[in-house]
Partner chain sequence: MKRKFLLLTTFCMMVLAACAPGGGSDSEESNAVSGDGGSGKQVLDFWYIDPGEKEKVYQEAVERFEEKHPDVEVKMLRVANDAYKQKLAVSMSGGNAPDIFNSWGGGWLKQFVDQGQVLDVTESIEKERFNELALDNTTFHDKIYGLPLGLSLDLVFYNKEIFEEYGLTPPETYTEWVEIIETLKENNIIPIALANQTKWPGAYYLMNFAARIGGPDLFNEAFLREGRGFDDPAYVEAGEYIQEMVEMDAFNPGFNGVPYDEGQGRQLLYSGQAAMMDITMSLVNNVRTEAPEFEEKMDFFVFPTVEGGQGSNKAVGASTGPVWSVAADTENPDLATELIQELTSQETAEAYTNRTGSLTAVSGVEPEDEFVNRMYQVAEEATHLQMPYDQTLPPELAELHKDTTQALFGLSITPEEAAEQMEAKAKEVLE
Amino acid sequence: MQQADARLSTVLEEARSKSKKKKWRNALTILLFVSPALIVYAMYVIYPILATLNYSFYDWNGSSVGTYIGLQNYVQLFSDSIFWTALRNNTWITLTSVFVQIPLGLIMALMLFAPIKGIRLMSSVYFFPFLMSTVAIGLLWIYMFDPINGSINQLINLLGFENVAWLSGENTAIIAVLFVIVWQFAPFYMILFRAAIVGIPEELYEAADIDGANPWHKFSRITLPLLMPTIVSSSILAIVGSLKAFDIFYVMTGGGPNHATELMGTYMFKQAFVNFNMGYASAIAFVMFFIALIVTILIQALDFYRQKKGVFSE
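Show me the structure of that chain alone, the form predicted on its own.
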C-alpha cells in the first residue's frame, strides 16, 4: 500500500513538473511573438514619457546641459495663472466633446437609418468636415468669422444684430473655436456609432415590434444599452483628444486674445519652442499625460462598475 502511494505521489509530481514546464514554454512562446511590439511600444511610448518626466526636473533650454532643480518647475506651474487658464479651456473642450460632440454624433448616426430619401448622400456630406485638413478648416473659419465680411456676421446682420468680433473678443473666441471643433469632429463619432448600430441584431427590433414597443422604448431598451461600449470608447477618445488639443486653436487664435484661448498644448509649445524653456514645457507635458491617465482610469472603473451592477448592460 505504501509503495502504491509512493508511486502515485511520484506520478503526480511528474505531472505537475510537466505542467509547469509546458506553461513556461507557452509563456516564452507568447513573449517571443509579442516582444517586437513591446520593443517598439517601449521605444516610442514608454521611453518618451519617462524622458519627459526626467526633463521636467531640470532647467534646460534644449541644447546646453540642464541644471537639476527638482520640483521647482511643478511649483512654478501650479502657481502659473496662464496654466490654470489653459487647464480651464481644456476642460471646456472636454465637456463640449463629451456632452455635445458625442450626442450629436449619435443623433447623426440615428438619422442615417431614418427612412428619408437621399440619406445615403447625407452620410457622405456629414463626413466631409472630418476629411479636411485642420489648417484648412482653421483658415476657412477665420474668414467666416471675419468681423466685417465674414458670412457669420452677414447672417447676424440679416437677423438684425450688430457685427461680433468673434476671434478677437476674450469672451467669444473660445465659443467660436469650440463650435468649429464640434463641426469638425462630430462626424467621426457618427461613423463609430453607425458601425455599432449596424452590428445590433435586427431580431431584437423585430421582437420589440411584436411586443408593441414604440421607437423611444426600442432606443432606450435596445439601442442605447448595446451602444454603451462604443459610448465609453468614444468618451475616452474625446477626453484624451481634448486634453492634447493644439492645432485648431493655434491656427485660429494662437492662444489669444490675452491667453483667452490658451490650451495646455499651445502653452507647452510656446514654452518649448518660443521661450526655449524645455524643462518647464516637459512639466506641462507630463501633467497633461497624468491628467489623461487618471481620467481614463476613472472612466474604465465607472464602466466596470456599470457592467457589474448591470446598468445598461447587454
Contents of the next structure:
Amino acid sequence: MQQADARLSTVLEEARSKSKKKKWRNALTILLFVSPALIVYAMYVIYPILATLNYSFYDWNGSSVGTYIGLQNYVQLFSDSIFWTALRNNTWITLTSVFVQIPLGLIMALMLFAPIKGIRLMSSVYFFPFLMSTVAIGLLWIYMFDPINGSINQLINLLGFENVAWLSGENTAIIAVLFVIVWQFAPFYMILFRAAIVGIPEELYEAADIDGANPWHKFSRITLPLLMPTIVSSSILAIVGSLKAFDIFYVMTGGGPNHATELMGTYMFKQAFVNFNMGYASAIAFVMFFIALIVTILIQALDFYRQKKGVFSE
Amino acid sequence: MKRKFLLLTTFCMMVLAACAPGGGSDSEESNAVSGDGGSGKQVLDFWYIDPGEKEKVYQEAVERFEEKHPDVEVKMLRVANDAYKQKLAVSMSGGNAPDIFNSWGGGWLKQFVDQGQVLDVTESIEKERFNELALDNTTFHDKIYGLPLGLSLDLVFYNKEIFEEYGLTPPETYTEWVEIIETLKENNIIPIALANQTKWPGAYYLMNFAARIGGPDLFNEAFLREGRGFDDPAYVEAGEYIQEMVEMDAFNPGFNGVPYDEGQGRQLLYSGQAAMMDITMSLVNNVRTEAPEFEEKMDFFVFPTVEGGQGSNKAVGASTGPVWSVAADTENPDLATELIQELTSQETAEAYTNRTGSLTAVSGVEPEDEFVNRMYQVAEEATHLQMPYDQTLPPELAELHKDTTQALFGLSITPEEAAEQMEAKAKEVLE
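Would you mind giving the form predicted together with its partner chain, to go alongside the form predicted on its own above?
To see the whole picture, the full complex is given below, headed by that same chain.
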C-alpha cells in the first residue's frame, strides 16, 4: 500500500511538474513569437524615446560630442516665449479638431442620409479633400489665400470688403491654416460616422416611430448615443493628430510670420535642422512626447470610466 | 524554472542591448553596400537647386564627366531652394549625404566643415582660376572646401515701360526712390514686389540699408566682434528705414505671407502690377524660363544711397552660389573632386554666364550678353561685395537675423528691439 501511495504521489508530482513545464514552455513559445515584434518595438520606439531623453540633457549640435548641461535645456524651454506660442497653437488645433472638425464630419455624414436629390454624388465630393496630398493642398491654398490675386480675396472684393492678407497677418495666419485643416480632415470623420450610422439597426427607428418620436428625438436618443464610441475614438485620433501636426503648417506658413503659427513640431524641426541645436530640439521632442502620453492616459482613463459607468452606451 | 526564466530575460535584454545601438551602424553599412552595388557602376549622388537653363548647364557638365568616365553614373537630384537647406542638413546628420552638394559658402557651409562632413579640396585645385573674394567665402582655416561657380549680385530690378510711362529715372538716393514710390502709388501700381515668407528677400533691405548707413565694414566688425556690434545705431536706423517703407505702402500687401519659390511675387513684376523688385540676379534666369517676354522690359539699378550715410553705391550685395562641395564620407573622393572641377571648368562657366544671364566666380569669363555684361561691370567696379548675412553667420544667429527682419517688416517689433536681440544672440553665439 505504502509503495502504491508513494508511486501515486510521484505520478502526481510528475504530472504537476509536467503541467508547470508546459506552462513555461508556453510562455517561452509566446515570447519567441512575440520577440521579433518586441525587438523591433524596442529598437524603433523605446530606444529612440530614451535616447531623446538622454540627448535633451546635452548641449549638442548633432554630430560632434555634446556637453552635459543637466536640465538647462528645459529651464530655457519653459522661459522660451516661442515655445509657449507653439503650445498655444497646438491647443488651438486640438480644440478646432474636436469641436469643429468632428461635429462638421457628423453633420456631413447625417446629410448623406437625408432625402436630398443627388446626395450620393456629394459623398464623393465631400471626400475629395482627404484624398489629396497635404503638400498639394498647402500649395493650392497658398494661391487661394494670395493677398492680391487669390480667389478668396477676389470673392471678398465682390462682397465689397477690403482684401485680407490671410497668411501674412500674425492673427489671421493661424485662422487660415486651421480652416484648411478642417477642410482637409472633416471628410475623414464623415466616413467614420457614415459607417457607424449604417451600423445602427433600422428597428430602433421603427420602434421610435411607433412611439411617436420626432426627428430630433430620434437623433438625440438613438443616433447620438449609439455613435458615442465612434465619437470617442475620433476624438482620440483628432487630439493625437493635432499634437503631432506639422506638414500643412510647414508648407503654408513655415511657422511664420514672426513665429505666429509655430507648432511644437515645426519649432523642434527648426531647432534641430536649421539651428543645429539637437539637444534643445530633443528637449522639445520629449516635452511633446510627455504631453501626448498624459493626454492619451487621460482619454483612456475617461473612456474606461465611461464604459464602466455605462454612460451613453447601450 | 525560475533560473531558466531569468536566463531567458537576460538573454532577451542582451539581444535588445546588442540591437539597439547597432541600429545606426547597420543602416550605414547597408547604404555603403547599395552605393557601389547594383549595376557594378560607381555612383555619385549630386544635389543642386537651380532649375531651367542652369540645370541644363549642369547636366551638360555631368555628361562631359560621364563621357570621360564611362564606368561612373552621376545621379542628379534637384531640390527646391526653400527646402534644400533642411533636406541637406537632415541627410548630413543621418550619414546619408550626397557625394556632391550645392551650397553658398559662408557660415552655413562652415557648420558642416566644423562637423567634419566636408572634404578639403585645397590640394587638387588651382586657386587662380577663381575670383578671390568668392573663393574666400568657401575657405575656412586656410583650407578650401568648395568651388564657386556662380557669383550673384543683389540689384533692384524694374520695369522700364512703367518707368517711361510716368517719366521716372532710376534713383541714386533714398529720397529719389521715395518720390518714385509715391508717383507709382498715385497711379495704382504697387511700387515694389516683395515675397517675404521665406524671409531672405526682405533681409536684403536690412543688409543694404545697414551698409549704406554704417559703411561696408559695419557687418564684418559686428561679425568678428571688433568694434561696432549688431546693436549699432546704423542697424537701428536701417530698421527704421524699412518700417518707413512699409508704412508708406511701398510693398505689395501681405508680403510676409507670400513665398518666393511659388512665384507669386515675381508674377506681380511680370504682369506689371508691380514696378520694382530688390532681388538677386537669379531673377534673370527665372524670367527667361517663366516670362521670356518680360526680359526686354527689364532693367536694374543698384540699391540707392541714404543721406548722411557712410556707404556708397559701389558696395554691392553679392553672394556665391552654386558652390560645389564634396562630402567627407564619399567613397570616391577623387572622382567627386574631378566632377566639381568639371562643374566649374571654363566651358561650364562660359555656358553658365552666357546662357543663364548670371555672373561666374571663375576668373576671366566675361558675359557676351550686353545686359548681363552691365551687371558684370557693376561687380568689377564694386569696392566691396557684401555676402548675405544668413550665409555668413552661424545658423542660429542667421535665423534670428531673418526672423527679426521679417518682424520689422511686419511692424511687430521696433528696430531697437531687433538690434538688441541680434546683439544678445551674437554675444552668445560668436564667443
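Throughout, rigid core stands for the largest set of C-alpha atoms superposing within 1.5 Å between the two forms. Positions refer to the first chain, counted from 1. Quantities reported herein were computed from a predicted structural model and do not represent experimental measurements.
- Relative to the superposed core, N258 shifts its CA atom by less than 2 Å between the two forms.
- With the core held fixed between the two forms, Y41 has its Cα displaced by at least 2 Å.
- The Cα position of A27 differs by 2 Å or more between the two forms after fitting on the rigid core.
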